[in-house]
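This document starts with one chain, in the form predicted alone, laid out as structure tokens.
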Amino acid sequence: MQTTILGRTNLTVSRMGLGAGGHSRIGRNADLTDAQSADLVRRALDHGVNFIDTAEGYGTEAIIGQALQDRDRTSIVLSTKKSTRHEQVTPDALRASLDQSLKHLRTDYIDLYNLHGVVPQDYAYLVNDIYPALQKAQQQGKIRFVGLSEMFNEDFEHTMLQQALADDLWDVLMVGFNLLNQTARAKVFAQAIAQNVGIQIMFAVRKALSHPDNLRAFTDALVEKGQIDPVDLDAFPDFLLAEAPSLPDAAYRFCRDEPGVHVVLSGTGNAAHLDANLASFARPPLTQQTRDRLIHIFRRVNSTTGQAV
């Protein structure tokens, strides 16, 4: 497993991060028992994954806490998140949620604590009223670094994250990015590199990138919107699949090797799927010719996350 330094945190992290939310929630949506899900987490750790991302809203913190027992806590980077989208978070609510996360994760500190699903209209309040509570938790040793995740389904062009980079308060940002919607390259990554901000990627693989039939439906819709030139789709995705065993494999590698990206989150619900994801992260980069062609094809797309058109 390749590793890198997570920006200014100086934490050594695996390029593949285990995402404990999303469609599978480490097997909870596939009817795995808690013990089986914990085994899945341990399998990832045994193969070199040391970055695990969860959230209070995922219902998986306790499973991760179970999986980490008898493991070297100092070698594992834990990221969890406090939801902000559908409730006005108060400092007291944040403190209570953080303490509950610590209890579920069976640890006395969290490496990266994020405000989750932040939308542009909530950002100023969270900085003015909630950020001081995060600083206090850092002073108490409960959290080491602070971050934000965006609401990519509502904020296709990363308006909130641009505000966050301007303030330069956040150590790590969770960004929606994939080969379909590459707007983060100019709007987030360039400034994040300049400020040495850590970047973790969500949405690397979504419905459009799960199967060629799904991808065709998405590209047809984007042609209709005028965001893709149909002539650019000649031999697509065949040229991509000529050097990747599957679309998800190509999608993960495309994100992994994007300048400025540190961790790409990968969800899973069973051991075979986890092993396939691990294999993708072990493969070499896509050729520069292929990368350049993908960048050209989707250069104007800013209307989809890959989950819905």
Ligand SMILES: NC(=O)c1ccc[n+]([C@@H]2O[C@H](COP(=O)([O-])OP(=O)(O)OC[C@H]3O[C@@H](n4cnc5c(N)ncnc54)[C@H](OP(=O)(O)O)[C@@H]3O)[C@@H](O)[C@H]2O)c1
The other form holds:
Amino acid sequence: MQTTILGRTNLTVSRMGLGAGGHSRIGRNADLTDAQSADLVRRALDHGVNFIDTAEGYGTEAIIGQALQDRDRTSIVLSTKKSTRHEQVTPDALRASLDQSLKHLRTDYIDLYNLHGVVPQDYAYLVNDIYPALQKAQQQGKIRFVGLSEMFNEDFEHTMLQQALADDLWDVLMVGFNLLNQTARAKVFAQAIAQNVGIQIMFAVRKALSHPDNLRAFTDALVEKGQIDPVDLDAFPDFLLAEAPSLPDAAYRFCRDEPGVHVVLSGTGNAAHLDANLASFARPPLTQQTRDRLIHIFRRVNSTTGQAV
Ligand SMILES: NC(=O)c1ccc[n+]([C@@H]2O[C@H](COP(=O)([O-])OP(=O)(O)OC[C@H]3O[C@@H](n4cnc5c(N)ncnc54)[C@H](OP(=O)(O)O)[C@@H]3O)[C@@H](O)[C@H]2O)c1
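The structure above corresponds to the form predicted alone; please give the structure of the form predicted in complex with the named molecule next.
Below is the entire complex, every chain and molecule, led by the chain shown above.
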């Protein structure tokens, strides 16, 4: 597994991160037992993944805590998140939630503590009222670095993250990006590189890129909206599948090799998919010609996350 330095945190992280949320929640949505989900986590670790992302809202922190029991905590980078959507977070609620996350994860520190799914209209409140509580938790040694994740399906153009970069308070950002919607390249990554901010990617595969039939539904809709020129779709996705064994493989490698991206989260509740995804991260980059073609085809797309057509 390739590793990299996660921007200004200076942490060494695997290029593939295991995402314990999304639609799979490491098997919570596929009826895996807790023990089977914990095995999935250990399987990822055994193959060189050292980055795990979870959240208080996923119901998977305790499984991760269980999976890490016999592991060297110092070799693992744990990211978790405090929900900010559909509730008014108070400093007291943040402290209580952080303590609960520490308990579930069976650790006394969290490497990356993120405010989860932040929408532009909540951002100023979170900076003014909640950021000081995060700083306090850092001083207490409960968290090492602070970050934000965006609400991609309400903020396709990354407005909140642009404000966050302007403020320069955050060590890591979790960004929606995939080969369909590449808006983060100009809106987030260019500035994040300049400021050495750590970048984790979510939505690399999601629904659109998990199966060719799904992809077709998305590209048809984008043609209809005028965001893709139909002539550009000639031989797509065949040219991609000529150099990648599957769409998810191509999708993860496309994100991995995007300048500015450190970790690409992969969410799965399926051991065979996990193995396939581990293999994808070991494959070489897509050719430059293929990357250029993908960038060209989807250059105008800014209206989908890859989850809903
Ligand atoms: N706002 C936020 O903060 C936020 C929002 C969303 C996600 N996240 C984080 O980002 C992580 C990644 O989430 P994501 O959903 O965007 O992950 P993803 O890796 O882009 O997509 C996961 C989906 O693809 C399927 N999949 C994975 N590998 C596959 C393969 N080899 N073949 C076919 N299907 C495959 C999974 O189903 P199977 O289970 O069947 O494999 C799942 O439905 C989450 O776990 C979470 O940690 C954060």
